[in-house]
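Only one chain comes next, encoded as structure tokens, the form predicted alone.
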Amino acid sequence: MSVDVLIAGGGNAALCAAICAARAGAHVRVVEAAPKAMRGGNTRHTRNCRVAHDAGNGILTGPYPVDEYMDDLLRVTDGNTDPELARLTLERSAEIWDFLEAQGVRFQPSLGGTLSLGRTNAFFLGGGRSMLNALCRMAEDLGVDLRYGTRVTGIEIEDGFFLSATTEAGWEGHAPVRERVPARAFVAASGGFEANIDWLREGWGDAAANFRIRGTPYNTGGVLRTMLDAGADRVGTVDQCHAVAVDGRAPQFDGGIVTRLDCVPFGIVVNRDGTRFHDEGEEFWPKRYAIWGRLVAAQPDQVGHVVIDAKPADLFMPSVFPPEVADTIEGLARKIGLDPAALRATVDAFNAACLPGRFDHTIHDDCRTEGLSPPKTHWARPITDPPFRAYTLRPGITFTYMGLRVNRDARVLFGGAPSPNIFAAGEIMAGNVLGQGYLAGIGMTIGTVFGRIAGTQAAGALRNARDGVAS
């Protein structure tokens, strides 16, 4: 079969891509490098979408409108993105819940807890996995040839003009097969760099050796590099990423969305040294999760441990590995590596600090610090109920910003000019919304727009490809 669009990546802005351009009638093949047990990138991870909505409707729980979302997105990434894009992307939101849903994707309530997400995320039923296997099936359905254990390791592009790329089937093992694939228009969908330690090391320094990385270990940035190496136009800067603070038991790669923590709001984070370092309660948790990461990062060592008492231990969601418990605060410093006396001398400042309130985790409630440097602002009630608890941290990437310029219709910029055939969605043109900072959900939310957008544009771009593509 010959291939009209051929996309790079195998997570839900590569099959939302695909399924657009097979609707049009595009002969589509997708390259996904991960082995099929693994397919979909960090989309295997993921558990909801944030959309814009103007009314509940039985599962989102109100209204949610596009200028809310605007503000909420400003604030997080404290105006660093582009607004043309930003507002495109918000205003589309709103189409996703019918199209994923078309597409055979089912939704449930929010999960409860900290994440506070069930007027504003649309949750998949089943998780990251259940939405993945709905698009791939659809794809296929449509005529998509998926091919997994396959890399893109060259791309031939001339003048911004996408002619080739060349493909390797079986990279893992010791007999891997090449193909140079003409195709009349190329969707680049394969993710960030955030597996690449090395790539990583630019932006962070040696402190990236201690960094967790949350998704598959397949998003190295083969692609991004090609296409930059190529003349593509970059956005974004190598030290900016989603990252949260994890679990610090977690593997090196692929540990998923289960290893991060929810339970910071309800205690103090403490340093190598014993030192808090950051107000726990500045945030509803949802809007402020995704900093942890980078505070735990600029940390001594890179890491950090939450400590709690008894009294919040039933208001998070569990974690997949168990703290350390000990009885008496100075035992649970020994455990978890600390000097007894300085944590002890932490535990006791924060508890002298805090004023008497009402306790409520769903509210911005009166328990607060004063007098405390850093303050904590909500949710701050004495350490004093044994037994005590504690978890390490780790900065947890979950993936990287810099990436390919794109423009409204998903073409990628060289020089400026948008490429009449190449197109990118997902987490490698994220940074042009999310210049830094997340608002939970939102990567989803840009794969799902930004890959309808390639995949559409793509069809299209078949009617106006010049002739003679290389063969």
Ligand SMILES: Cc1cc2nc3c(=O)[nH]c(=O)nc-3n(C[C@H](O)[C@H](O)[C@H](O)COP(=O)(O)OP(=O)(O)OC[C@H]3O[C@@H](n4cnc5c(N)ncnc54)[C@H](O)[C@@H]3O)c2cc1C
Contents of the next structure:
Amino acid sequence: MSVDVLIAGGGNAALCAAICAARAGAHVRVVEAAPKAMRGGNTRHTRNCRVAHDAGNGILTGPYPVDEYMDDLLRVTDGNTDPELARLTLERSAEIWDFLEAQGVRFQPSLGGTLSLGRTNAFFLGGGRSMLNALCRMAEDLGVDLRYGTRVTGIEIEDGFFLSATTEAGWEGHAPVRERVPARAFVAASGGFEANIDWLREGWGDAAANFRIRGTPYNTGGVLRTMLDAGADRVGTVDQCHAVAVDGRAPQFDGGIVTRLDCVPFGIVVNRDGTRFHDEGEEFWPKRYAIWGRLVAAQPDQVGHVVIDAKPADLFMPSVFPPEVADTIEGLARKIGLDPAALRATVDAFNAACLPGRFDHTIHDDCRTEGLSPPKTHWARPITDPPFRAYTLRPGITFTYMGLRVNRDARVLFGGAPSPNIFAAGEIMAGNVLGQGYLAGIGMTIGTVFGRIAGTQAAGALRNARDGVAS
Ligand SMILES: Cc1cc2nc3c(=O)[nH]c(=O)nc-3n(C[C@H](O)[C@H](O)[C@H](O)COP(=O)(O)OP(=O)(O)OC[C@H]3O[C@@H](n4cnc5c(N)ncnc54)[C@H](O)[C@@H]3O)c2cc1C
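Next, report the structure of the form predicted together with the ligand; the form predicted alone has already been given.
Starting with the chain above, the whole complex follows.
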């Protein structure tokens, strides 16, 4: 059967596009680079998406108007967003709950603990994997041809017009099967390039070698590179991304959310030289965790160590790997490979600078340092009570922002002109909305909104496609 709409990717953006294109009557083929057991890219690691709504609904605890959402986005991006596409994303986020529910996705109340998102974010019952399974099931029911272990390796584009793609089935094996797939429209939904260390090096230099990739190893940016080479317009810069501090023992790829460490506000963080480098108590952790990946990436050897004493042990989500533990600061330093005298001096200086206060981790309390650089502005308590604990931190990259510039129809721009039949959705175009910074849950929102638009528009583009698409 001929393919009307070819979609590269297998995550949320690709499946939303596939479902909408299929519902509009198109013959849709989805090629997912990962094998079936690993399908779903970074989507399978997710927990929630951020949705605008006028009132609580029994699960979402209260209203979250578009204007408030916009204010939040402008704050975290420092205005580095395309205002038209940003507003479109946030307005259409209000449709996501009903849309996903209609595809079989179910929601649950926000998990307690780390991030206070009960009002703003819809949590997927069973997490991202279960959400993804529902979308796959629906796509299959609608007749979408889902091919696993198949990647796009080349794209034939003429003056911004898609003619065909080359796909490789079984590309991880010894005898990949190549196919030229002509189609009337193409949707690029193949994620960012966060798993491509060489490409990350262009923005981060050799530091990139020490990054952990929190999600799928399959998001290597092949489709993005091919499209840029074919003249597609670029959005964003190569070093902009979402990155958090993860446990240094996290695997190179696919560690997911459990490797994140949430104890930074309760201790101090030192670098390889035993020196502090940022205010650990600047803000509540949900508002700051996403800056710590970049902070650690800027340190020598891209390493940090968070040091706490016995007091906050029950105040943060338990870590997946146990901490290093010692009865003395010097003993702890030896265990994590730091100079004991240097760590002792840093801890002593910190302890001496802590002003007496009333510790309360639920508010911006008055436990702060005085005369210390950098300061710790909240939750600063002397590190005095053994056992002392330490976790080694590495930058954990979640996803990259540089991608394809699109218009409000999700059409990819070539020299400023929208393509008649090439569309993009998800991480590969997230940089249109996220020039920098991050708002928890907006990654899935961008993918769902633009996936739906891309799929619907791609199906509509069939009517405009040139006669006699190359075969
Ligand atoms: C640990 C973690 C937790 C996260 N938690 C959240 C959260 O709770 N909420 C939120 O909003 N966001 C979260 N994100 C971000 C979120 O995962 C992404 O924004 C979202 O999944 C993007 O969807 P996507 O479909 O664009 O990309 P993906 O889901 O990554 O899908 C891209 C797909 O493209 C495939 N692919 C790559 N190259 C090719 C090729 N050449 N040919 C064919 N297929 C190809 C990949 O195999 C993959 O399946 C999280 C990310 C991580 C890593």
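Whichever C-alpha set is largest while still superposing within 1.5 Å between the two forms counts as the rigid core. Predicted model, so just to flag it, every value in this text is computed and none were measured. Positions refer to the first chain, counted from 1.
Once the cores line up, the CA of G415 ends up less than 2 angstroms apart between these two forms.
Comparing the forms between these two forms on their rigid core, the Cα displacement of H53 reaches 2 Å or more. Shown in the overlay between these two forms, fitted on the rigid core, is a CA shift at V66 of 2 Å or greater.
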